[in-house]
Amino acid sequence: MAVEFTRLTPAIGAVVSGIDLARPADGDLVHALRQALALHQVLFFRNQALSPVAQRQFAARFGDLHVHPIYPQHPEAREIMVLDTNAFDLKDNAIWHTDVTFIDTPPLGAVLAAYQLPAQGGDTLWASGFAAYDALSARLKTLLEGLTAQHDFTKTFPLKRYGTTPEDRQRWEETRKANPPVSHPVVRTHPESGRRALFVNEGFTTEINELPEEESRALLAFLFAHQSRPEFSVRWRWQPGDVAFWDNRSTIHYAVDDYRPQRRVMHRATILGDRPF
């Protein structure tokens, strides 16, 4: 069966058919998926039987994998992060965010597999940083050119929530020491397509370095609201066997927290990227 890409919205998203992600991906397939990822920004695959080890192997074809310093790891594959609402309070995912932008080389992308789903709810939304940037006025684009913003681990992972036991506090302190605030461009250039995208997110971005505090706060509030507009986004209703592969360099996403007390378990592999420019 030939690989096919079916676009979901004008701005973002495509469903991919004709691929079994559990089988080793050859060079041609990896190249095709890289191109599709840069174009569509998030790719969805149905009816996949993907073990944690196979998920790790697939993701590793696109780059080195990140091991999250806070979230639990799967016992069969430490590079697979386990997002289990029975084990961890995941409310910090119910905001528009981009993963792990608190490091110098934020992730290229991530592969998320549905392991256990609630009967209703638990959708995930992605929004296009390309579309959000393109929709800005020329004058605002000029203003943003050359600005940088700080990204801070503690904004989403505050000590009061993630340091409740001595062991957790020690891990938090070690992670904080290893990940001081970093600065990235407010607008980054995609290294493969050359397109420009907004690169601030409500999860980790705390301030714009070149502006006074009040101006920084006001501009970030506008950008956070602007980039989450419905016309820039796609909403995915998960089914068993679904896998999503998104470009973390040009998107934000939001995990809808509307299914409590039902359980939701997802496995994520995170692929390291390069320094934004």
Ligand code: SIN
Second form
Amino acid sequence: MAVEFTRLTPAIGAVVSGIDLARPADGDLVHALRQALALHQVLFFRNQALSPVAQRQFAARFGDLHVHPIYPQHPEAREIMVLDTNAFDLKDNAIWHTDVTFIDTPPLGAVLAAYQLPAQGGDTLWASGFAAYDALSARLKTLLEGLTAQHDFTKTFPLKRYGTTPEDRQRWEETRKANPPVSHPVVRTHPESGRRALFVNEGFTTEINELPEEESRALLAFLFAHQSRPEFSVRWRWQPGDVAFWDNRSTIHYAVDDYRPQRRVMHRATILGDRPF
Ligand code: SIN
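Given the form predicted on its own above, produce the structure of the same protein in the form predicted together with the named molecule.
Now the complete complex, all chains and molecules, led by this one.
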């Protein structure tokens, strides 16, 4: 069956048909998906039957996998992070964020598979950092040029939410020590397409290094509001068997927290990227 890409919005997102993600991906397919990811930024696949081991195998075709320091790991594949509302408080994903920007080489992307879904709700939104950057005025683009911002693990993972037992507290302390705040450019260049994307996110970005505190706060508040405009985004209503594959270098995303007390379980494989420039 031929692989087809159907755009979802002008700015971001495409549904991909004609691929069984559980089958080993050959070099041509990996190349095609890399190009599609750089173009559409988030790809959606329907009717997949992806075990944690097969999900790890598919994601690993795109790079080394990240093991999250806080979230639980799947017993069959430690690189698969389990987002289970019965096991863990997931409010931290109900904020516009880009995954794991608190490390020097933030992820290239992530593969998210729906394992158990609520009857209603639990949608995920993605927004395009390319579209957000393109829509800025030339004057503001010039101002942002060369600015860097700090990204801090503790902004989304504060001790008060992740340190309830002595073991949790120790793990949190060790993770904080291993992950001091890092700086990334406020606007990054996509290494494959060369497009420029806004690269701050409300989840982890704390301040712009080159500005006084008040100016940094005001500019970040504007950029956070600007980058999540509906015009730059796509909203995905999950069905059983759905998989999303997003480019973490050019997007932010938001997991809508509107379904409790229903349970929602997702499996994520996170692919490491390179140093933003
Ligand atoms: C995430 O933020 O990586 C998870 C998104 C989701 O659960 O929909």
